[in-house]
Amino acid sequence: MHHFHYSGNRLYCEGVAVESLIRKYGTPLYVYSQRTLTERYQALAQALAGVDSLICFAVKSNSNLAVLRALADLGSGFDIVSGGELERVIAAGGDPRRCAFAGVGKTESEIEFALRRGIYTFNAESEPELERINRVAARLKRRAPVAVRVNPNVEARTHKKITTGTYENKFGIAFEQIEGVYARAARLKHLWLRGLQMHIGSQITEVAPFEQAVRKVRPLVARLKERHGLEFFSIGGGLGIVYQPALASGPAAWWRSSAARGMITPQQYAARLQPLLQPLGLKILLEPGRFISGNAGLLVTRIEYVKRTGRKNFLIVDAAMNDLIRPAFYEAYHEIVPVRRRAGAQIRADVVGPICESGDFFCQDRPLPKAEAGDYLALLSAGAYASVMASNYNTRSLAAEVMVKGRQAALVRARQPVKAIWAGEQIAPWQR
């Protein structure tokens, strides 16, 4: 569920008017609540209260240091792929010691900053990288504590560029390779095999590929738990959300559009799992993101020009691709509705951005609301791969962001200014 919702014709993050945020903070602009955060979190955690669990949330699904403060303080761990990304969990409060570290290009210096920081475990993607693991922690004087991630070749069934698990992609060691790789691990003086880790992709809406991934390896967890002394079993994240309708009236009735469309519910997810798991005796490391997320944010666009060709129309909204680019890059939908609701026939438009690119674009041929120029559009779901992917494209400022809780509400990242994007830049000494 989520608390963003109409009350009379005006949309709401929880008790507080949108409307009031785009007085006061301008746009484009992305809303958080907070609640939603916090009920998402506590769901998959109460759903797994069956095996020790840790839910390591995906920094990479959204940085802002509010939303990762909101998770530590529910005693959040973080899955984590950069040292970047490292920082930003210690600044916002989090506990290194609940950081999985992913990602198969570490460098030296992130795997030195880590260790000296005492993160829970690298999930190394390689040989050569557990190599680079042992050589650093050698010279540290430490052991690293490793899991090596597996790539069991399950069809994740989601969108090819964010399928992870099969040995098409960059992700991983092949399931028939694991064993061998610890056993030469295991000969590395300054590694800890501290548990095993995979994960097969994201926006999964079914439970059927966990449920396949997790029968495949569960006989090699165990068999490597016996001769190495694992620790934990790391399953991955990749659980779904409702894109579309992402909005609905109340809770429930937001769950059942959920079940309607075949998405997962955190108790469908762990009915299935936790027999398969509870049997292991191990901790059991879960990586959601986009779950926990995605359906807490939305984007805010202003409508500048209402553009009609004779065969199209066009709103054209200060939002762009360098704000929320899943829809270029992915297709992706999201649903877009009205800040202020108005009686009115709709029309069929293409939501398109100022940036010179074809790409730029929300949504095409869509029905929609009748708008003018000077009317707010909400883009829904926003909250997951929004603003930890944008970019300054055509020198387009980072926009602002806001967490909202209850009736308060508070600016978590200004709007960049224009002089900051070059603010690192200068000019070659025989220019001047």
Ligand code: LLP
Second form
Amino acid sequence: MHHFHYSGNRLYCEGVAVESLIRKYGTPLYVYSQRTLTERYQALAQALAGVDSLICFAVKSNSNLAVLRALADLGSGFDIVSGGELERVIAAGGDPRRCAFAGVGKTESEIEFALRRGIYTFNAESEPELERINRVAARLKRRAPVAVRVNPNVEARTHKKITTGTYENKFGIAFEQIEGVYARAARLKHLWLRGLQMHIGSQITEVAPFEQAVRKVRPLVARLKERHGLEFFSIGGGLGIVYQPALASGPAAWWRSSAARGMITPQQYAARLQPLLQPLGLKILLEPGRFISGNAGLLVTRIEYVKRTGRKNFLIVDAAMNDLIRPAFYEAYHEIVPVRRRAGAQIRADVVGPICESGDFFCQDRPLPKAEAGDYLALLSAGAYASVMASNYNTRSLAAEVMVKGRQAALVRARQPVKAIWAGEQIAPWQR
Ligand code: LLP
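Follow the form predicted alone with the form predicted together with the ligand, if you could.
All chains and molecules follow, beginning with the one already shown.
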């Protein structure tokens, strides 16, 4: 389910016409649906009601303060990967005691900051990191709660750039070495061995890889609980979402069709994993990002030019790969729909941005409704790994972001003024 739909021929986010947002805030513009965020979070929470669980929203997928606040208000915890993300969570009203700090390269100052703020766990990815956390904790005269990330060496069957749970990847510690690592970590006086963590990849669209990983790690986590008194087991994030065309059929049909296409639902995920997890008697942490935020956002863009070359049609729009890099980086598919539907012919076109790179496209040779310069398009499912991966390439400002709830809309990130892009730069003294 999501809450973008047509009413008449106009695209709406919940009760707000996207055109009215364009008039007020311009383009490129990210639009988020709070109701979608809420329902996604709740669907997962309800499906997992049978186990003691904590959902830690993966902040990296969408770190806008308003998104974080919406989730904090629902009781969500957060999966963070930098001191900056922890500061954001705190600024948004989230609770550090419900935060898990992941990542292979935590610095001393990040560790110190998180420790002072009472983080729930550091998910450590190497022995040198455990030693560093121990040292910082000793200096602060504290015990640091830690979990070690196990690499279960299972294939997540997703895009190679977002697979993380095989021995080809830099993440975690090999399954076979974990018990030795816990035994050594137990001798470090300032560590509190609180849990075990894993994460096998992102945009996983079937339950089997999750189930395989949980089955493999279960005996290990049971032994570690016995020996070291672990309190939690984090099974990571990675639940995939539907990116394929869906809007035309309406939200309800879309949800049914996602199940029909074999796409994972929270109910299936919970039904298959809960029976494996329950007997462990541990708190279960989840780190979903995309599942909660992915379908909750879209990127609105204006067609600046329609260009016909000998062989192709190009719709040149005012958003670019600096705003949404997923198509360029992962060949990712984002559905593209008109903000105002018109009856009429279809064309085959590439939708491209103004950046000077051939990779600056949102789709290639895709059948689209015929459109003209001045029309607006929406790129769907742009709530996760979209605005957060934006850059200032070509000295392009970061786009504005709007949150919608029912009939209300609010600017939750102002468009970046162009001068802010070089505000930290200066001429070298010898150039003056
Ligand atoms: N936990 C850990 C340790 C992670 O590394 C990630 C994502 C998550 C949780 C959340 O995964 P999710 O539930 O969102 O799949 N930029 C890529 C995705 C990178 C994912 C990185 N790690 C994309 O645009 O597809």
